[in-house]
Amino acid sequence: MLTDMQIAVLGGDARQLEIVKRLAELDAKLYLIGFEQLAQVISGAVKEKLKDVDFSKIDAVILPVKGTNLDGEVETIFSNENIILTEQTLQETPSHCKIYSGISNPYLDKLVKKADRELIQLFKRDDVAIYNSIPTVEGTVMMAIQNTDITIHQSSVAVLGLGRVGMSVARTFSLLGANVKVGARSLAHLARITEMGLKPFHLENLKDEVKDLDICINTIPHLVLTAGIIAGMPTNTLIIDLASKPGGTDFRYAEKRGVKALLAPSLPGIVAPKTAGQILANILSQLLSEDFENRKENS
């Protein structure tokens, strides 16, 4: 139980919704920045604007998925508010207070550097990526569906990188009938490639693998999908780009050539904000608990 404890959750989707839901039961004190709008009542949520919060206060902060921007509004689909967390505000918190968010960016790592704050990632675990692969690969098939005029089955597709999102993405395209290449670089992810019963190449190769493709499933944050790579597809190869913006892909010369490339990051809280919402919400409970118990343990 989280008795006692005082969280803020700033802004956020429908994802966050759920997160509130949990702690709640958990019987924490929520205030509510950036939910004005939302018609839902929450018992023991209380909707509160960021400047009237006594973040003296305050255990925990949860963010968005996202985080901040790069000047540091956090987003909200709740709110017409422009919610900027500063420093000022960080500095305001007790020393134990933790920020929760998805991910991060360079002005919300000097912010709690400068403010001397714990920063933890959510999509840094292994467990939280393990669990959003899931609605990943049902998001990833579904625009394969709709972005194509053939079947799966039988389809050339190729995924890049096998990371917990690759791999779970080429285990569903080749149960569905595909016939599936992975690209890597790592020589274990090339031999767990073999163990899977998939065709492995070396990135290296990358330019001599798309000369037939159907379906191309990027998941490396990096830019591997270059022009010269592009130039060797068929024009109705559909690029399906998994990594965080900007993606691994050159959508200025994909659309150049004709060949279709979606960025699709985030998956999970576009197809199934519930389902996301609740990883996010488990995996916050305990975290939470943990660090309360052990606050009050030290105490």
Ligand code: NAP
The other form holds:
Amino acid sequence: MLTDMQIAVLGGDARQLEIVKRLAELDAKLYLIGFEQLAQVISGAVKEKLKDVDFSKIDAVILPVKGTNLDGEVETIFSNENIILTEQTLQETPSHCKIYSGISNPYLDKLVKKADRELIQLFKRDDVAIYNSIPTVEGTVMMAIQNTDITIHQSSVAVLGLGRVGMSVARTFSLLGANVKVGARSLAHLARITEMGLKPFHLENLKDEVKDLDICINTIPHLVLTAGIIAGMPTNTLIIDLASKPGGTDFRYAEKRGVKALLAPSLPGIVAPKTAGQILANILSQLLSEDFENRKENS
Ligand code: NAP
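Moving from the form predicted alone to the form predicted together with the ligand:
Next comes the full complex, this chain leading.
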């Protein structure tokens, strides 16, 4: 239980509501900042303006998945309030206060360093990334269906990268009956692709491997689908780029050549916000409980 723990939740989307509901069930006291248009009443949670919260009593700050933008602005869909996370706000918090977000950026990194607070990036965790790959794959299947006039079954699909997302994508498209090949650079990944019953290829040979593709799904956060590679693809190939912005595709050249290339960020929040929120709520309730128990033991 999180009885007596005070948590500030700054902005966010429907995913944040799942987190708030779970932490309220655990008896935490929650301050919702940037939620004044939220109609739902959640017992144990109060809506506040940023300036009205006493941050000296806050044990944890929960930011949206994206953290802040590069100017410190926190995105919220339930408010018109301009919420900026500043060094001053963090410095008002007690030294044990941790900051939780999905990812970070140079602004947030610098802010927590200057304020001497710990930032926990949930998406850096293997468990979160693997759970999150499930709605990501479902969104990818949806995009493939919406943007092609063929079935996934019997289609020729290349997946680039065998990380946490790439593995789930490759397995799912194969189970749907596609002929899946996977491009990677490490020998261990090439071995794993073979073990999965899929066709491995080294990324050095990407140019030869794209000649017959219906769908190319990139998960590598690095420019891999260059103009030279795209030039070798059939013009009816669909590129779905899942890698974080700016993706791994030369979108300008793809458009020029007439190859449809879609950058598809944040699919979990789009196709399954409730599940995506529950994934974060599960891990956050665990991390906050551990932190709370440790502090009680040490006090
Ligand atoms: P990951 O586990 O780190 O996998 C990344 C893969 O890319 C690994 O196979 C890695 O291979 C490969 N890679 C990285 N840099 C490379 C390079 N320069 N050349 C060749 N291969 C390279 O990451 P993940 O969790 O699968 O996530 C993949 C991407 O999808 C990330 O950008 C993530 O932010 C994004 N993502 C998007 C969504 C969405 O909704 N679109 C959802 C979740 C995640 P090595 O092991 O050899 O380095």
